[in-house]
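Below, in structure tokens: the form predicted alone, a single chain.
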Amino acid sequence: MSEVKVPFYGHVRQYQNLKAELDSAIENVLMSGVYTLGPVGKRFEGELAQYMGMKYALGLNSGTDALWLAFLALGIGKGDEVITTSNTFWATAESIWLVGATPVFVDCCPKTRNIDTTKIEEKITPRTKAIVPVHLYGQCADMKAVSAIAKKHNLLVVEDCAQAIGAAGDGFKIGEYSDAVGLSFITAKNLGTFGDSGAMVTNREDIVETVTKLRNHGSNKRSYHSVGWNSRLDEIHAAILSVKLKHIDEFNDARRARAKDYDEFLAGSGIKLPHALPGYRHVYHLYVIETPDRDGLQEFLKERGIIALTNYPVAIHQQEGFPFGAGDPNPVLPETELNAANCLSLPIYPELTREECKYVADNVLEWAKNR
């Protein structure tokens, strides 16, 4: 077996060409002897929502709670369902199952994996109290179709932003079509801290007070509560996440140029590649091929060097530990069977260059002459 020559994670990387940087923040917190739910918080969180264009960010301690807490907040619950796409990480549904809801599961959309909007409608009920899109791979979902849908039925909207800070869809950003967002900043997102974090961001007043007092073990005044939880966002992860936002741009720039460089390097090759719609801002938290012989693929990359990854080769209906009692057992969804069985993510991140590029289109398009 060959050794590594292109990994799949980028962030010891990032963390050299930023050290001097993260490192002086994470002293200056170190220092400051404020540890949880401090300035730096409270800072990060304001710079969190102006990026975003909205106007609340809370920070949290990770993405699946940014969605449960916002679940929460807005009354979800026992009886409820919530219509989302099961070609996702676990987390998606898992939020849902938390507040006592049942996800109803769409089928994707052949082309992007997002969720396919025309197969929405059909799956809702008298019970139906939400749809959580989820932006897939870096690209947003079509949320001119879901919140038009939405409105329709009166239903709540939450997006699941966890690989998708800095995309927009044609016309539109993240949130503006929804009741609250929710993020993940663990260490391998577009905007990621070392460890795990997250944030629930929104323009809604009601939700952020309520939010607010749910992480904290349901008080917003000390030695004062009800019933909550600790979820929080540590000053140290703030601090990180402060001093990468205001790279998140250019990050999300050097990932497309790399997605680029693999459209034009795999092209003709036969395999199926990402497809990034017009007008859409794509930022690549994964580059996603697909063949029926990924494994086949898969090892005959490791063999070279290459390490990719698979996301996410069992769909959520599919785990064995899907909740089989809680909605339908088996949901008819081709198109994310498919997309699990052949789903492979090549190397993409800022700080891969375009000759390691090179050398994984290469192997790739070695494997599929001769396969």
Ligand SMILES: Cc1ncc(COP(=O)(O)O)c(C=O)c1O
Second form
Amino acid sequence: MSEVKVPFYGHVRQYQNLKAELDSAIENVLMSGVYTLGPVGKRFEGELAQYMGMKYALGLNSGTDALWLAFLALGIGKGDEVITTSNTFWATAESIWLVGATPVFVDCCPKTRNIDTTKIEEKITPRTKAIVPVHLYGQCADMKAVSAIAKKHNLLVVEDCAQAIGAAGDGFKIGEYSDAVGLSFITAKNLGTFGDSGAMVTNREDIVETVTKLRNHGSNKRSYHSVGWNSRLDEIHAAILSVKLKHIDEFNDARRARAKDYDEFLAGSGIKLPHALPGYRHVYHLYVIETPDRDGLQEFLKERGIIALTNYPVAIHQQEGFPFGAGDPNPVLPETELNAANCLSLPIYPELTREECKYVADNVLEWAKNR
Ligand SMILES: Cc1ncc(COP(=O)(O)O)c(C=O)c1O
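For comparison with the form predicted alone, provide the form predicted in complex with the named molecule.
Below is the entire complex, every chain and molecule, led by the chain shown above.
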């Protein structure tokens, strides 16, 4: 393989840019002697809730735990069906299976690749308990439509916002129309720590105490337990997240600027580009293009030192690990399967330069011209 000219991630660049702030925040935690469930985590939860414009935020081990514990606290469980999408990261469905419920997949919209809200109602049965829209690639699903359907059928709504902190819809914000929101802070996310962590945010006071207990071995009083789990956000990650949260809007603005560059450079290429809905704030966790010879393009870019990856080339219902008997393994999802076959994520991160974008786009154009 040729030398990497444009990596897929900018993790180290981001660390270098914020090194002084991050090193000092980490050192302060190390010197405090308190490493879990301490004041730094508490402060971060307050900052996060405020940023999201929501009442409560609870720091957790991961985005998967955020969804899973929200489902548990909301009483979603065995025998329930949960409507979601299949063109997402495995954890969206995994967290539904973890509570014993069954994911029911709705196809995605041909343009945005978010849940096709016109197809939700046909999947509702007497067992349907909740809808879990995923704000895929950094763009909000149509929450007004989801909420209208949920209200009509008396369903819970949990937003999988792992990819979209800082995004907003057309006249609505994340969390406004749902019972809970799950966030992931793995390194690659728009707000990412160095490793794993996540958070659940909600306006519902009644689930906060349950999740607070669940994340700490079912305990809110030392030595007294019910069955829970260990899903505490540790202080070092909270300190890192606190520093980065201050920069999230500028990170997202930089992603949006690079997406605009790609849009400009790739216009007229004949390749399907991301579709940003008017009035929405898309925060481009991923910049996903679609072409039938996706593998050919990926290989061509690799030869030119550009790392492009795929999100998600195997939809959930296409996975070999789909648990036997845990839902329909053969749903009819033509748009989801098309997306899986054709998707290619170009490098995008706040530290990517316009020149690097141009280099990537020039190579995509060269490939498209010579096909
Ligand atoms: C859409 C989506 N849902 C859920 C998750 C799970 O988050 P985590 O990896 O923090 O458990 C991720 C991220 O990995 C994701 O992208």
